[in-house]
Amino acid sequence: MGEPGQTKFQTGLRRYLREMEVDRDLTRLICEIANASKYIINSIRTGDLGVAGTSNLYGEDQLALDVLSDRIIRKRLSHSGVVANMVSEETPEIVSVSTDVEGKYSVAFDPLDGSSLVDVNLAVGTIVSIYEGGNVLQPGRNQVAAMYILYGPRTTLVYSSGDGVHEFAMNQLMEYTLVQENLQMAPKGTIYSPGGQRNLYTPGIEKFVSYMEQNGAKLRYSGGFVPDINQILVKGQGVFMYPHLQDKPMGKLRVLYELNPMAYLIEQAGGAASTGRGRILDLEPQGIDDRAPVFIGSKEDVAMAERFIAEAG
């Protein structure tokens, strides 16, 4: 695979989804959230730290990171040609981009999850979810290919289209090369990463805890989705997650833009992804703004999750 000379794991992205026979169009438009990837990175590298619509030292207005990352985004998206609708977390609606939607593709996204992390120089990143034709709202099971990008200590792109999980590391000239192919979940897991304030679990989130630290699971909590959830994934074993509490009984994280890609992304890898009642992928999304419980990693321990919250609540 790749140019004379070439290990397979040197490929570029754009190579490799064409060697892996990813549509043409699908290829396009995750080779332009790449893109864009790079002048995210670059922002968060040598950009304020302001808040926006406050001024910089010229008088010119200052973005915030995730309103900055998010105009990136969509200028890649508008401009691709192959996007009929996309919705942002930062946008208070569906976006239209073409009124023709055949053979075009729909997309959610977070274009920097984490945001607030950037000042204290934790890991943050952009999550995507893309669906076939106009609508986004749909059950995460429809997706036709999930990804997200780690701006940490490297720069990783994990993306999968239905054929298994794989990731990409950024190199010096800023491409895309592939670093692991066909990442897999162990059934189960020996870290767990628990959102949420303890004092408000309930009591069954509140024996599954126990039940993770009874069995030697080390607690690795970052407070960014993406890379907990890259941890998982790359090491191939654990559990994430953000349950109902008690003042909050869907939880935090987002349908569409966080809880639909990474269940996505974690079912093709082998593990699953649950709400604690059922599949987060069969959820039916009412608005853009739905939130759900989520409980995702390693199979096992995601049953095991379920069977405490069926029997305690």
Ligand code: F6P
Second form
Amino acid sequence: MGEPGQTKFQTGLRRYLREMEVDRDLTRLICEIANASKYIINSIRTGDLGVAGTSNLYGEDQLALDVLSDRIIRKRLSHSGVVANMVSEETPEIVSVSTDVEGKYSVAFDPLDGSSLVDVNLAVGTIVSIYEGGNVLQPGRNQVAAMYILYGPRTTLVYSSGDGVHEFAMNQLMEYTLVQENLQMAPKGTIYSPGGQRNLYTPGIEKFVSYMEQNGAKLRYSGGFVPDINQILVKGQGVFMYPHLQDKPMGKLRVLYELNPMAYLIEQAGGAASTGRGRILDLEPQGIDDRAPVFIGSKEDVAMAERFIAEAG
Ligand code: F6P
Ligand code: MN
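In place of the form predicted alone, the structure of the form predicted together with 6-O-phosphono-beta-D-fructofuranose (F6P) is requested.
Everything in the complex follows now, all chains and molecules, and the chain you saw is the first one.
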């Protein structure tokens, strides 16, 4: 693979997608998002940290960076020629790019997840979910690809198009080159990443946390969904949860933009993703703003969470 003198691990993203025989238009779409991320990093590094003066569908204040990242991706997708419909965590409705959906893709994305962590200089990310055709409101199991970009000390891109999960890092030329192919999750983990306030946990969740602690698991939670999931995926073990809370039965995280793409990636790596009562990827979406509780990571740990929840709620 690659040119003479070039190792596989200098393979660029586009070349890798071609060699993996990923559909040409899907390759185009993934590369458009990769290109958009270069502009997003630039805004994170140097942009305005203030609020935009608007709020999103969830009543959360939008930061100038949220709005800008959203515009950067939307513009790229609109001009890609391969997108039918798109919907973002920052926009209140599905946007039609092309009425001719045949052979095109539809995309749900969170342009800058964790944006409220930028002022304290913690890691943030972009999350993307991709379907064939025009429908973004379908169960996550129908995704044909998912990816995220993590803006940390390094910028990395992780994608799957149904043939394993592969990690790339941005080099000095701002190109993504292969770091690791076929990320794999061990069945049990020694890290846990628990979202939500502990005093609002239900008895089942408390039991699950004690189970992880008794097995020697260490707490590793940054408060950013992308770095927290990336840690589990790249370490190849552990569990992240943002559970149902006593005052928030649906937890916090959003099915279309956050949970479906991450569930797809973790399952592709041999892990599991559950609401605590069933597979995330089997959820039938009711609307673009659906939320669900999530337990995601090493398979046996996720199964234990389901067991404690079935027994104690
Ligand atoms: O978009 C949601 C998000 O910022 C995620 O990145 C993160 O996992 C979660 O919210 C953190 O929520 P909390 O602030 O309640 O811990
Ligand atoms: Mn988000």
